[in-house]
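Read the single chain below, which is given as structure tokens and is the form predicted alone.
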Amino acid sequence: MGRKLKIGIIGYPLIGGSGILASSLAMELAQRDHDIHFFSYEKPFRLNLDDSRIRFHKVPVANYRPFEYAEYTLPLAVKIAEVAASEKLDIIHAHYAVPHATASCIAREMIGGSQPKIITTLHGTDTTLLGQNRNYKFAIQHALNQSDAVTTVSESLRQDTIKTFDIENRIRVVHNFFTPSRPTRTQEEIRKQLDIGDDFVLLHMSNLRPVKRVDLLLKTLASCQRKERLKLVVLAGSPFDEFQSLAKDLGIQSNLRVVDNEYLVENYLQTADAGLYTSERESFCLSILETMFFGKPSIAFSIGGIPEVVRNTETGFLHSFEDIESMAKSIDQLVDDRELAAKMGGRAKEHACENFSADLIVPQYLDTYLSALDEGNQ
């Protein structure tokens, strides 16, 4: 057995890739007897407590008067100062700079001494969105340089990164993971409930922010020619109200069914024959992985890191962004050949089992983690 070690990880409870991300390693190293301290102002919806070796630490909200807005980043650094010196926390993992890595670093200063040691892992918007602004810029440029591991989820946000930000630290590309749990129901309980009988089912998974393109998600469900055996199933993390209107216009409500803070996403990934994804910026795509493991190819425009993950004409198809017409014919294909479906949903697959693994990228963090202490201790 290896070094054992005491592991904070900073984590938001949404429902996005990054809060998975963070809540499945919890999980992962608390299964190779890692003692790990989850931080956020919620508990995750995907973080399992009942492992014993799994501690959650709610951090308060501040809303006093002279603050105009809420205040999360210091009363964060508090909390994980106190759970820092108390615990003798070996590593603080913190998911995104800003406040995440930032409070980690207020934390450090709190204690004082070199540990614990901070990893940052980038998921995009510090990078994409957040860098962009020179009010957020320095910000994350410091604490990216006071970390003692930088590491994004993909080669394509590296690159931005570097590009982005005056950066000391080497980053290290560790790709997201996804491990798969038993669905609940049966496909046929599904497609009851969503009334699909034996159409061609698309899933779109996502929190819907506006980075997502749900308008060109509809546009290209009504620019397919097959909407007779054609559904789309969208899993929303957020209300789907402001989308209803372009839907009628467009004339595909009978083809859309819409399932609101659905956390048991396999049920669903395992009736879907296929994935669509229309975002304009994607660091990985965890949504596509998640469609993947569950056998079914995913339909995307080819942005960002998603062609890290997505074979092109082998486990899906990519297409360049807002080449809506393109993506609807790709979908009409494989709407005709459902063995075509089949074949390239098993590749992904495999794709997946070989390169996005948990027993293959759990690992690479923890190296991360011990090249850090052991840097520290030269």
Ligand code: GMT
The other form holds:
Amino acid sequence: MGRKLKIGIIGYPLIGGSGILASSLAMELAQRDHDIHFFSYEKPFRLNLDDSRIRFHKVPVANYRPFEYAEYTLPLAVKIAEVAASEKLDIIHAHYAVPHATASCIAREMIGGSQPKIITTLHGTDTTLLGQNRNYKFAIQHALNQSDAVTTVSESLRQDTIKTFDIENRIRVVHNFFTPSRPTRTQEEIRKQLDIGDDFVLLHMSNLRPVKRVDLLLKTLASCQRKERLKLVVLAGSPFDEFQSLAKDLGIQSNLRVVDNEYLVENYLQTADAGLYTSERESFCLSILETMFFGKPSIAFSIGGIPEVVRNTETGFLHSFEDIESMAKSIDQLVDDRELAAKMGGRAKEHACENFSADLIVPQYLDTYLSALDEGNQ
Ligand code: GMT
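Next up, the form predicted in complex with the ligand. The previous block was the form predicted alone.
Now the complete complex, all chains and molecules, led by this one.
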């Protein structure tokens, strides 16, 4: 057993890849006997607090009279400073620069000295959205330069980050990982619940933000020739209502099943035959990785970090952005040849286990922590 660390992790509790990753990392580190302190304004849905080595610190957000909008950065900074000082944290790992790394830097200034070390992981929008906004760009750059180490979840995001900011730190790529949980219901139960018989099932899981391009998702389904044997199941992390009229106009309502507020995604991942993702921007796409761990291929656009996750024609199909016609052809091919879908899915699982398991990725974060601590002691 190596050195036991006291680690603060700051993440968003919302439905989204970064919160899932931060929660999984907290649980994996605790299992490796490190003490974990998780900070957020709500408990993330996948963070299991049964492990006594994980403590959750809820950040109180007050909306005082002179504030037009609730302010989160300062209460977060104060909470981190209090816990870091009383528990003598070695590391603060901020998932997202804004406002998590910013609050971490303020917290360290409040305490004084150079401990804890601050590690910032960029998940995407810090660079691709906020980094393009002059009201945020320099704050993000400052937080990244004040961090003791910066990581990105893909090489693609690393390149975008270097182009966007003037960064003094070396940026290390640490890919996302996923640890599948066991389904709690059978495939038959799920197929019955959704009334999908033995049709080919495409699965899409996302928060439906504009970047996910749900319009292209539905248009791709509409372009498929094999619709009589095809269903698209959407695990919707936010209301789907605004897309219903497009689904109606495209005549695909009978091919569509929307499931809201579902956290037990494993039940649907095991039932699906393939994943379908039509985002215009994606630094990694954790949903594709989850799909791979359940032995299913994915069909997606070849954008951002997705080619680092999916091997085109081996573990899924990648198409040029907006080429929904070729995307639909790939789907039809899999509907016609389920053996091919199963074979590609098998390779997807193998690829995921070999490259994106917790046992491979968590030590890379630990190594980043230890290097930051060692450098600080030189
Ligand atoms: O876009 C989302 O779905 C949410 C967002 C988040 O921060 O939770 O996802 C980002 O982080 C994920 C975990 O690293 C990545 O898998 C996603 O690709 C990334 N989203 C974008 O880059 C748009």
